[in-house]
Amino acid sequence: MTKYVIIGGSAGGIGAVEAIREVDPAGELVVISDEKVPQYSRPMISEYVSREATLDTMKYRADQFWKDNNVQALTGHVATKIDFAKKMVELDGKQTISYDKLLIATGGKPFVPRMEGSDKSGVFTFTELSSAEGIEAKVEQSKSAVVIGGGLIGVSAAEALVKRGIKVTLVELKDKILNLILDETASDIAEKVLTDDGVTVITGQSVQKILGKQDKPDTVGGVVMTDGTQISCDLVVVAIGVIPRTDLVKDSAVKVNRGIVVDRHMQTSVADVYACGDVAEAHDFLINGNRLLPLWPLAHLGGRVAGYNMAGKQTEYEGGTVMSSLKYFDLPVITVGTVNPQNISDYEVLVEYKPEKTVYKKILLKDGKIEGFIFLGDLEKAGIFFRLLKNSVDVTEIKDMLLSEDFGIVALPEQLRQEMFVVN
């Protein structure tokens, strides 16, 4: 019986391998990944398409990593079934691998809605290297593109294509782009930055049909919007979002909500089975409960916690929370925690807006504590606010100075400074 089996070789799987080897240098360890080269940075896909990065620069661990850590890496293979009673994983070729401890780090898969014509050549997603390679091969013969989805992935795709000289139309079903991480004001600022760089932004609509070219009906030639408008294009990128890959645990004893539910040790409801990364619902310290947090650093951290526990070193996951840090079209943005609450009247809101400098800051307070913030254009002090939020520091006495230019660590009372840097 193999001591450790990990399904998924990306951030979570890598973190688990490193943690296991810190505790157990010799236990048999198998990693299964459907990608031939799984140890690349998915957040860098945009840079790959824009030709600012190569596959080699995207790799955050060398190819030698697997050998150096005594890992049997079954790359290019798909885990198709798990028998939890027999503790066995079945692969695509009907090969089976038994396990003592199992980690499911299968990540998320792109959400592609039903659209007539979505099977045409020239339709891509934007979350895996294979998709990026397909786009890269198509870009040279393309002049225009439609990107479906105005969230983080969609804006990232739009930027990459603009840098390659492609005319981009960005389509978002909601009224505002980046609506999950920005409020209306910040979204309007971001949209202006995109349009100033030549992106056509269409909100409140989606694509209902993908058209073929007149001479090549199986190849993308345009799209039809929900209002009937037709837009010509040479490629379509579906960038609506990702959903957890939970197929392997369907109809099993593993508890699943939106993702696989795990405890603070990253263990599932089934003994000896762990999960981490985009497939898992893990602890969020802000809400003191579990939810999906598809963030690259948290996937790696969750993998490390799972790996330690799999190897017998009891470790508790400290948790994360909703956070986005990005810089698209030269606009730096960071958002953390609650930024678009349903009942805004429950919060005290502090705002600073300097349109001439493209600087926008918004802080949401509840019961004297920071519950969330948006910083756009100026991120210099974001780290301080994150510590105040994470440690639930009561800032009532200093709330009037939070957005002042003089605010900083040295401006805090000594007791607050101590509270900020408590190690949870």
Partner chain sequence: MPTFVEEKTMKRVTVKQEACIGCGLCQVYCTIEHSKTKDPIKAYLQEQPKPVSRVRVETSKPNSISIRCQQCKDTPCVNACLTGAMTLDKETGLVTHDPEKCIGCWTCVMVCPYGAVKPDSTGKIIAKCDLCPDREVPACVENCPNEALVCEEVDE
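In place of the form predicted on its own, the structure of the form predicted in complex with its partner chain is requested.
Below you will find a single chain and nothing else.
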């Protein structure tokens, strides 16, 4: 009987549990998680802070999930070391657990830059339920907050705090918010929507120092910006990004680039050791190489593929790419692939912009293929484009139709329609 050990019980770990159980209902299965309730939807911590969700409604899987899948869930425990030669995981620095197949699904940890005052009470990160609980407990006594980082996580934190009625300043070091996933036009639209909802957006600057309150120097009272201006606030949320939690494989034979490098079976450079999700550098179908892609759907899918392979069912990971959907501030956006290329002249760009309806669509083509697109305001057919991009379909023939109202599956050339869309 195979013994499986999974470190991390979130998107990736859960995907692996489900896949392993499809193939092997009997094998011993242990999940180690330092979070007590790991099966919540991490992106929903923003709903938790805005009080639109409770711990109960944000569960990604039911409480009996572990039991139903015959998993020994060691929640509230930390995996402290891995001995790859002996195939052992050390738990809480004490006992050891042996494995035949191991999955590292430890995710990412929030990146906090060196900044004076970052240890003050009232400074939070925004990646775990525990930080959301900490923020939620302080919101009531707070009048204003500064969110550092204008990416997806920062925007989600800003929305949650605005919904709780406090004054929010969002600080982004680059010139544009959401600059990794939006182009200038889309970013400007997003910035306007945030501003209209009461968020003060400051770009091109960062926070250099966090100040204490006059009477309570250990509690957040404000921040100093790089240009020296001061903003008073009661909360600081550092939401710059996540870095892979690779500590467990440090100085081991497991190959790490920026994340743990895995092959198309999600296996690391060490046999019987797999990795997925935010900690891993896995296949990207657009660049046809490995890349860090810290996204929920990819963590889950990678976990599933790892699980199948661990249980002996050979399965190849189809990969992912930069792919985000946003709903914050009621601005629906789907953005996939390359949207801000360095050599824009290598691309053919199709654009439709209807400011009065807040609809913006942009498609980037290279060698007749879709390499990236942004759909803002009107999302319905985005999935068709995603499929065309993923399958690297040559769209030269139908290029002029792509942005037309009538575009759809019906507009695809007959052969393509048969190949891709007609019922399998």
